[in-house]
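Here's a solo chain for you in structure tokens, the form predicted alone.
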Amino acid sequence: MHKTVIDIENAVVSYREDIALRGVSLKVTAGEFVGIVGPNGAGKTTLLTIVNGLGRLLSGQVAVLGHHIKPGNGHSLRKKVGYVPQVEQIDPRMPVNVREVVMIGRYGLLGWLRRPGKHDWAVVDKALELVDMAQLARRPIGHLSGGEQQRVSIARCLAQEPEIFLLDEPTASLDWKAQSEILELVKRIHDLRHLTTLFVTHDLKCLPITCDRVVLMKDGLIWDDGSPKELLTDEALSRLYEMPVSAVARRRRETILV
């Protein structure tokens, strides 16, 4: 039976007046792949950053990989949870490589006052690799394609040798074909690293339709939780955006990823 990594009772998140979670609870076990979805402001990225050890509680409590989340203590858990943001502008004017961005994630490990070594850049390297950017290693960050970007933190994240792999909409702003290459990758280092995975999204057709299991969320809440095949289904996704929703654009992407 797989233990359980992060645990969740009854959180309370405010940011000044909005409260962005309203008692939220929950359990992810070792190994799952957990799909976050519901609308803008739902709550979705707050859910990961207190698993990331930097939200402030105002109740409730969280436990992730069997240590409890107080105030201060966040930063030695961090070096065991891997977070990759939304693709963000780079000026192509940076005077950083890609080789460099990805040893970033070593330095959590490392402490900033000491030098990265020889197994510090093996272990850049073979996250290189296995995005598919090892060719790529010496071009300037800023002069990649957003799909390219998104798969140098994705593998900065992976240089960390995380335990727990969160993606807070990572295929926002990218164009189809990158979008579906992400998501293949996702889903194969999840396999292939044996992670804990949360993977957030707005964008049904965003949404990896290998996950084990689905968390419905708005207004702060957790509304359902449950298989894909029982939630993923025009009804229930019509209420939860209060709008008609189409599953014809989840199906044609399954055919393709499956």
Contents of the next structure:
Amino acid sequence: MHKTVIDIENAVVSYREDIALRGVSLKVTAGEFVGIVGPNGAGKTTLLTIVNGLGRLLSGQVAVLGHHIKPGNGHSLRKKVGYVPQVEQIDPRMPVNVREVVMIGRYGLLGWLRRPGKHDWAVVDKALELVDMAQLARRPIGHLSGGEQQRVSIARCLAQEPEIFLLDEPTASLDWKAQSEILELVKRIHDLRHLTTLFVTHDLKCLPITCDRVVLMKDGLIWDDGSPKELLTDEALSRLYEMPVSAVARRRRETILV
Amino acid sequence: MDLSIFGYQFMQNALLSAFLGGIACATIGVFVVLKHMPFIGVGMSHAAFAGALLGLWLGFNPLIGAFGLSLLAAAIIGPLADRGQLNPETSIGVIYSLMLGLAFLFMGLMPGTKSGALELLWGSILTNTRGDIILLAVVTVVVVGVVFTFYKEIQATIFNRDMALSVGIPATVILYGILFLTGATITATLRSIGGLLIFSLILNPAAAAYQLTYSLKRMFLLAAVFGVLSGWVGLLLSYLFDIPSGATIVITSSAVFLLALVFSPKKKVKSWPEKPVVDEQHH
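Would you generate the structure of this protein in the form predicted together with the partner chain, following the form predicted alone above?
Below: every chain and molecule of the assembly, starting with the one above.
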């Protein structure tokens, strides 16, 4: 039986007057690929931030890889948790190249005062090869396209050698080809490295078809949790997005949802 | 041209001050430029000026007042901007005007001659004492030493603080550590360059280096070279034309920036070698 690697109990998180999570409980076992779906403002990103210890819990308990998260004690946990954010605008003149950005993934593992050695650079180069970016290793990071930047983010996570892989809308604002390539890459890496993956998206087209489990979120709560087949139905989505079933069915047909 | 002036002790002190101050300011400037936070530095340098005047007025060491008030400004502006509670431009506007108001208030309340206060306003590198140089040397060694020792943490924080946090680097500690060093650097160079001008010596050499390289290590080196160069050329111009040295140093650093901007390779499209790096030397 697989062990539980993420155990969230009744988590409440708020940002000033807005409550982002209203008592969320979730267990994820090792090796699962969980898609977290919901409309904007559902609390999906906040859920990821409490898994890597960056979110501030108002109440509730979070244990990740056996580590009970408390305010300020997340640094050592984050070394084992890879995080891929949305594509961000990077200053094209930023004096950091692709290879150096991927190396940042190892900095937490290295700890204070230790500099990257030959082994670390070898890990970085392997990660770049895996995401098919070795040929752009020396390019300034700000010169890459959105899809290339996401490949670099994924390579950075790989260089970190994490046990948990968190992806926050990694395909948002990418074109269709780049989206499909990133989705394929994420799944391949999940399998290859035997990771536990949480994949957040508000866009059903971007949910990897191979995810084992789907968690539907809305208004800071987990709305439903189950297999993609059970949950990604016209009826469930109509409740989640507050649209008539017929409208959801029509849109899914017309836009080839999932 | 008679350069015998450079044989005098006061001029050698000034050259040494320009060398040390140029390195410290330019190194701090690299953070300021890459973190897009010139607003914090401007607020801190004006706060340091006000703090020094407070010291002069109340009769304690002006440098203690400068350091204290510049850190106070950073402690107010930093978290406000950090938490997104206030637009940085708004918070700096409030702090900047408050500090200038306080500075002129302290100057007005100060009895007797105001020459000490005016020196803090536009600097007096030619009157630097041995004590000033020792303070500058200590701050410069600490600033350069911190960059050297914590290079990878600083690089990650500069590139993307959220990313640095997400891989387990205490990026917030690094950021506030940098603000602390900014306060120390401003305080140590306040008497040489002056409260109104000092921020140019922090910003301009680093902004010039930023135009010229895609390597962070090279940017630190170039910024330091430009900082020292601005100080020395500024001193020479000050002597040749008999004009205030703080002004010539700052104007020289602005000219260096403009030249770097004109000759910046970053304006041109460059083709990068599309091949993997093999057996490259690192660090």
